[in-house]
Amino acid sequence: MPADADATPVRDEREHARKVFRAMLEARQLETKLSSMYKAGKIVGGVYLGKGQEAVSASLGGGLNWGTDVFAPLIRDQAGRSAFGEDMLDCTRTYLGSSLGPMHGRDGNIHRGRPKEGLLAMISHLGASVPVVAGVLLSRRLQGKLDGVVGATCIGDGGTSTGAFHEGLNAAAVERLPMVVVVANNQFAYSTPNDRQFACGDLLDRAVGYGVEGSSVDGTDFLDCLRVIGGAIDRARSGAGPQMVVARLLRLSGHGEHDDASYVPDKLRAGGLGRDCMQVAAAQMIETGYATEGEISDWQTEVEDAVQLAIATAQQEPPPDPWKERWDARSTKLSMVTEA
């Protein structure tokens, strides 16, 4: 049944908000740099930004524990990756094809992970992360290693129309797995608007249909995201079964950097969903006393320096050597990622 979001206990405290906000800053600046490099022809393959989605993504990743919980990010979840604990070098090494990266320079820019630490590689097939996370959790239960563990994934509104999403959510509900599914409803599945994607009144109806507890949140409101998504994580961890959170927001960039998003109406951009969650978050951090303007300015400078260092480091590292590459399955290499 739908949960009363107002009844969700306040989970976050000052230090948690500061940690999650800094992850948002890191993701925004890192992705801005990657976009610039892509447009300059220095990055091959796709670049997909989480611009406008950082509050949702970081609230999810920041509520999980690196090395214990399971997180399956989507293409727009750099903020969630950073908040969860991914090293920035993992990102720059992958985009720039370094052989020292977690995927050894062999895979797509966003298909990177560290499964031993609970960070699963992103799956391009929309919705597929839901049954994968459910499967990991079920496996841990069978091994007697599920106590206190939460598995989480973030998908888009379009992903909720796939069979994998429904099968995975149903299995998680039947098994009462400690799973959180965050749906970032950014109003478009690539260029297809909501009214051409689904006929139900609210995506939360899909949670109700499977007996999953659901909540909704304004995805542009940082503190609301911390409270609602954090509450869902807490409930899953305490044994309340799978949770689903639907976040209302608008993608502030194209589907990828190859897409100009000209199909998004100006009226929608100018509305409440079109506000930048980064600006909202900065104002809220100051209003609540969680941070001062000076601290935020200092953090921005620190993040800029860290991004420059990560880019420079990855640029100087060797690409894969086809003569030395074993060309074995990625699953084999993934067992060695912690040694990279």
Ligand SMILES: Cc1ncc(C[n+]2csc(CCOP(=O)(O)OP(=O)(O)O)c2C)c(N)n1
Contents of the next structure:
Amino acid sequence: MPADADATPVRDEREHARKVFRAMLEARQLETKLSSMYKAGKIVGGVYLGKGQEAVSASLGGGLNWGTDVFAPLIRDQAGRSAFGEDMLDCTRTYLGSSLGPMHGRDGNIHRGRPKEGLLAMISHLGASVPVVAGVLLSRRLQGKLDGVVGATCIGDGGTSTGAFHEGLNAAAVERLPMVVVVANNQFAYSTPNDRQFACGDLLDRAVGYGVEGSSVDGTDFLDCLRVIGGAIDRARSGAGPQMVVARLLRLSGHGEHDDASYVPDKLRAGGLGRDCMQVAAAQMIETGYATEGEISDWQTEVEDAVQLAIATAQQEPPPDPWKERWDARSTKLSMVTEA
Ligand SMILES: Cc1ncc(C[n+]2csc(CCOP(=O)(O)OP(=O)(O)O)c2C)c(N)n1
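Condition change, the form predicted alone to the form predicted together with the ligand:
Complete assembly follows, chain above in first position.
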């Protein structure tokens, strides 16, 4: 069921592209810095980059409204988090174990969220974000608070093989929930190539099988991502039911910074999927007149300064104090009681 990609535009395209592009810049620079700190032994635990997936991720997060919509990011969604509205400090504080971070320095590097504002904490169990977002939307419907709201998540090609993904997508379709699932098909589930991961012709078949509207996009093409993913968000918001977008791309990093991705053939890297969406986006911003070369270079400098400041701030903050910390789960109810 191919979707009509030309949904009525509901945003100022230029302003929107500028906002989303800046979020991509922020994520790329922030993650580059975190990667070098990890390699210098200054970050404990894993570092997972969204390098090459920023256009997809930021188009999703940037199309959602902080405080009203629901966004469940995956490990490669720093760009989506930034575009959605997450403060850069939330990221540096979590990676550097600051007790002032949203999870108070007691959780893994990417399992942070701001549930009250609609940013759900990342779930490591692949696929689980799909039923969780469906559940949040269903509960909002039951409370009469679903009007104009969209819930979205991003998942990898590997994650689409989990039971949770299928159950969640099916439930969302049956309930006609305003949900968008973006599949970042970066050709490998860690090191497992697509042909060992699924036997259907196209991952979109999985959407069709459940009665979910599907669209495809070249994940390296920034403007196409804005249009197709933005269109899916608009359709979900206007009551067309759940949407799935499959983005073709290549991860330009390892699964995590501990992985050199030597299983990716050079030929694939040299092809169209190996294009860097950041470079494509910068060229498109200039071509369309959405930004000048000078503006982009100024933004780069501004973002660099902001990253340095966020890292320096988090580095000076205290870690959790094991004598004073309560090591229970951070249930909202509990923290509201204990922090009152
Ligand atoms: C339910 C579940 N099974 C297995 C894992 C272990 N695991 C972590 S990442 C990964 C591969 C993920 O592949 P994909 O979703 O394509 O993302 P990619 O890392 O390629 O971006 C696996 C199997 C997990 N986290 N959750």
